[in-house]
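Presented as structure tokens, the chain that follows is alone, the form predicted on its own.
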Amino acid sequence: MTDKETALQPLLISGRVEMRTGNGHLPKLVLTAARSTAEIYLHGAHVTHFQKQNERPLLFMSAQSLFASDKPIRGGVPLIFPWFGPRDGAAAHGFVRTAAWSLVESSVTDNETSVTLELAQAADSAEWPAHRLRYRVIAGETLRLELETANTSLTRELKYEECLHTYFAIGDIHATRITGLQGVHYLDKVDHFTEKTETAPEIAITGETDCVYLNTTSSVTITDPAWRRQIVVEKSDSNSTVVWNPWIAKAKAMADFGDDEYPQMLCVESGNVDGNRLTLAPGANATLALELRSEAF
């Protein structure tokens, strides 16, 4: 046992919040509440699974991904900060993504196991002033998610960008239909960041799709005919939503992702990018909170 197994046995919680050797050799905490399970990887800090029982998993793991401490996870929920999309010279939506957590927290009720993981804190530096991050899992008959931004600096804002980037596993793609959008502005980044607003009531994925919606607290509801359930994202201080599928021909140019797997996923990602990213006061914290649940129809 390592020395960083051994400090983390006291978090540990027999038969709710266990430590396992997941893909490449990386570990993970498995947590069992009453009627679910989760997986999550330290690399990254990466919830990879969440299922209730008697029921599909509510999230899409590509089954092409790297498990490498030096690459992203590909599927389930990656952490985006604290910037989104593409960086010159940098890695693609920031840096926490491939960087190692540390279990700081544990709790479980009678319906409900918990864990709380921390990103050692940032020193100031050239770009990024000092700063901490925190995540809480809560799997129970829902998947909730919390993400704490702490501005740790004394004389520096923090201005980031941060999403929750989630993958749902579907049944089909052709049939799924996304609402809860209709009206919001968004960028097209498919159409060259070509600004529309949604009229849609309900969204079909016809085609790859890429869209930023702004200026939206909007829950947003995943309906799929195929396996016959709605999933419900509901989020809070968030005013970004994303919705994205690779279609076709980026599925095939993306070596991390199977070429015939984008009809069984959709991600509807919630955060605050773009003309909604965030600025933290010196000392000043904020927390993007996510809640998913899934209901069969």
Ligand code: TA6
Second form
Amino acid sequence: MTDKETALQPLLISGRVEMRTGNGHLPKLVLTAARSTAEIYLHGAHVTHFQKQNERPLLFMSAQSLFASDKPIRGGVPLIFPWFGPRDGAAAHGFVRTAAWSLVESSVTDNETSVTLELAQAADSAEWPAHRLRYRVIAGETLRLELETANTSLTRELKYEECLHTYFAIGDIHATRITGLQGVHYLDKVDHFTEKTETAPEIAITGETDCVYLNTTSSVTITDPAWRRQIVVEKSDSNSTVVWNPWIAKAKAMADFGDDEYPQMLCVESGNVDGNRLTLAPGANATLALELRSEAF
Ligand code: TA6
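Having seen the form predicted on its own, could you give me the form predicted together with the ligand?
Complete assembly follows, chain above in first position.
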């Protein structure tokens, strides 16, 4: 057993917090709570699965996803930091979703099982002040996610974007409706980032959709008639919501996404991006929190 594995042992709890070998031989944590289970890869601190008893999985995972130490996982909840979207000379959506995270805390109660993962503190670099990320995942009646960013630099401000890029599993995108964004300004990335205002009380997805809603703290509800369930996305300390479905052509263009998978998924992402990017003073920290709940109807 390596030193790292030895250090890990006290944090594992039989039947509640277990370490398994996942896809691509990558280590994954399996969380078992009274009425739900979750799975998190140390690679990218990537939540790939959450399911309540007698319900379908909450999160979509592509059958074509790669599981490699230098590639992002397609589906679940990718962690996006410190930039959102493409960047010249660097991987899209930042570098933490392909980094190796460590388990630093675990705890259980009668109903919940939680773990905290940490990304080793990044020293000051020319581009990024020293910072440290911790990510708490709580599996219970709901799935709670808390991403804490600490600016550990003593002198420099940390300017960053962040997003919990959640892929939800749905029965049929054609019948699915999204509420909670009416009146919100957004950037339509499919229409040259044109600034628009959401006029629909219920948003339908009828083609490639890639909308960055700004200055919104509201919760969002996904209604999925095909699977007769609603998914509620509640967030705190998040001013941006992104709605994305690749639809037909983009689905075909993504090697790690099945051509026929777009009807079974919808991204409703919560974070602080674009005009909502954050500036953290030296020594300060901030936490982006999300609670995901599914309700059958
Ligand atoms: O959040 C939507 C988005 O920015 C889309 O533009 C699309 O690129 C998606 O993220 C997936 O990005 P990825 O880098 O994971 O392929």
